[in-house]
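Here you get one chain, nothing else, as structure tokens; it is the form predicted on its own.
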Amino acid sequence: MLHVLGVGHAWPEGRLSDSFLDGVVELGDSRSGSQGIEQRASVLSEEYIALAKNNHVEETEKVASDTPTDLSERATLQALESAGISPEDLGLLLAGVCTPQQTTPSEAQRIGKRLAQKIPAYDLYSSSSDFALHVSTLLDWKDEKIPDYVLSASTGCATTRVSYESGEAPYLFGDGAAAMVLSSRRTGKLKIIDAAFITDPAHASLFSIELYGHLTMSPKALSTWIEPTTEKLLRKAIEKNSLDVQTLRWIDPQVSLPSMCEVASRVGISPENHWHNLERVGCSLGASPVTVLSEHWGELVAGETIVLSTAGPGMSAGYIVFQSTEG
């Protein structure tokens, strides 16, 4: 069984506001791609965004305030401040990003030079879903061949890959990382009863971003794969842990605040029980349902459980099955 020790996220200091976009991007006015977003984490600056739109993705290195790997080091020291322990208590450090500036060396060992740790390193990344897939990694792995300590990062500066032009995408996407300190022998404040993740390449061309380019989404992937994908895996959780609907917290996708309310009514979540944090940070890919989490660390209940979905661009899905274990 797998634990969760400590949490951590961090977003740029930047936002991107709604009245700011509406007089940049083409037929922003008709706000259809904001999804309950009032404002975006980014790197960028809104100075920079109305003289460039992002024409020219390669210029962000130039001006971006963070890389993915700065926001990773932030949220991967709160981790291991919550969780109680030091970088060189890991053994093992597994990560995802959605817009890396390079490709080698990878983001966990970029991670690991940060810490200043030679331990094993390895990237698992799903651009929505980079949790899901770590945690069922190492659920599918012996206990004894698990490290005492492993993080689990996810970060990605989505707003460095949007064009600002038109579309839908600048009110969607926003900037942050998240990390998460687990243990297979050490018990934690939360444990973890459950986990899936799945892929969907039937759909991948819903969804790109170009490795030096633009990112792009089709207004279809929220209809047609996100949600009805969300919605089945989390009655799928509820159902094979004999889930309390009544009582348990979900922690959504982060990618339609709309879609994804009405998800919980459809399934019995109330709303005080259903947490998000996309309207005011806006969707920072498989980062994002983690930092909500680390967001409620210091408000968990003895006892209590925890849905956290994930979803999105990239076509994976998967959830994590929470319990508390102290408050």
Contents of the next structure:
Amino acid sequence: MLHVLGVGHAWPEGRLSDSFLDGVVELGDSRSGSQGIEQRASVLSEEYIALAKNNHVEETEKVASDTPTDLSERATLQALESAGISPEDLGLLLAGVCTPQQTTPSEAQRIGKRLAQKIPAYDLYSSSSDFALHVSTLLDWKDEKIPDYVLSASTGCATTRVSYESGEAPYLFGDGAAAMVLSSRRTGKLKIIDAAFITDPAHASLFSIELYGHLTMSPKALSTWIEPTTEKLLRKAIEKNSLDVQTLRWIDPQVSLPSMCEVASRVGISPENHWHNLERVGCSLGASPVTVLSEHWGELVAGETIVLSTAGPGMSAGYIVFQSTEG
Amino acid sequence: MLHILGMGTSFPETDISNRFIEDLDIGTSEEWILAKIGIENRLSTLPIEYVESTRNERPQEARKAANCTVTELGVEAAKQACERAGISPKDVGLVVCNCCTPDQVAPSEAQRLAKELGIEGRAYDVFTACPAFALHMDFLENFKPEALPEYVLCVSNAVLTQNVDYNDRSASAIWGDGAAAWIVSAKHPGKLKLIDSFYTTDPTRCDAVVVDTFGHFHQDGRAVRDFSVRQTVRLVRKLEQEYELDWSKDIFIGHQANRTMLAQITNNRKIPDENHWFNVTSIGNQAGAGAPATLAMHWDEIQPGQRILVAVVGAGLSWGSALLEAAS
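Now show the form predicted together with its partner chain, given that the preceding structure was the form predicted on its own.
Now the complete complex, all chains and molecules, led by this one.
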């Protein structure tokens, strides 16, 4: 049995508003805020985007306010604090990053350096479903192989890979990081009762980020893969774990608010039980759903059930089912 | 108990010889390279004309100039591993990959490989750069056997010549490109069984070996060499004692960093040349692909009952080992 002892998140300070993007991006047939987003967290300044439109992604290294590792460090420190443990207590670091500043060493090792820890650290990476991958992997491990405390982190600065010339991507993506402290030996605020992770490599080309180029997401990715897969997995989580849709809290993958509101409606989840922050910070891929969980950490009530869904590049998707153990 | 059922390799075709590097006029010579690191040749995905004319000053251009991609190398290695294991790629239920030079940062390299191979199972990256073989075996060993699919495809591929600054005499002489793949099963016996695995890291020293996303490979050469020799010797000594390894019949494979470093290790542990397998002299350092590729290249020579110790080190800084035993 795995428990979540603490959660943390971090965003850069900068925000990109609809009104700013409307003045920079060629909209074509799309329109401002089409995914229900009003502003996005970004490591890039409005001045840089207005001037360069991020046509040369390597320039972002010089102008970004934070690196992905800066964000994951802040999220990690917050997660450790909320778990009430110190970095020295950790026995394993797992991480994922979709926009690495370096392709070697791994993001987990860079986080380990910031924490000054000499412990096993490596990346377990699936673009947007890192947390579902990390948790489902740990649930599949022999108990004796799981250290007392495991850090699971995901970070990314997707805005550094967006072309601000045209299209909907400038309106969708934001930057951020999230982290969870997991334990199989100590009881935490959330008990993990189930998790799943799937990939569909046949559709990998729907959503990609070039090492030296821009992010591309097919207009079909949301309607043909992300939305139906999210709904299918959410229904599976509910059925498999006999969850009450009237009371469960749902955190969607944070890719499109209108689309996920429709999923919630079809499944029977009420708007007040559908948690999201996409409208305020944009989609930061793997980190996004856990940033939502982290924002609600202080208000969790004993006995609550939360389903956290993930979906994105890979194509990959998953879910984690949590049950709150204390008020 | 994990088994390895088959292994495969793939290498590009461009030779980068010591004479070529000497002719770049960057302050090194054929003799110096041979004496210092013992590498005679490297295989690269880059056309030799590109290296000569540009010195790869902009790695971004290398991706466009390359004769093949890192994923293509991984696919070819995977096909050979499947063939040797007697399975089809469609039988694979999980792909784990280690790639330090991906063409895309999303999706993961494992997902790109799975797409090309028509694999419908799960796919994700398990990444640590050079000690990939130890990490992948140790990672899979952590699973409850029933949680693993019948066949797992592990791949480690790298094209670090595309991140070498060919005005840098040290880096120019080290790197080659390649891929290794192996099929692991907890349910089906194979030619090799895993009897011990270990992996750990010291992230406080992770800046010692770096590949900048928009730049070149760079390392603290002396510190990394000292660390690599010392850590590998420790790993070998520990397992010698624990498993009574017999270097008159058992085999040692180290991280394929360079020949002189490997010689320091084998001299220290008194491992004879005939029981030391390596490929770095003819291919260069292939990062995480080097050690498993060496094992794959000797696949048909493995003797029944023979034990093979793969001890690997590298970026992270990280290190680990996998001790294998051939079926009788």
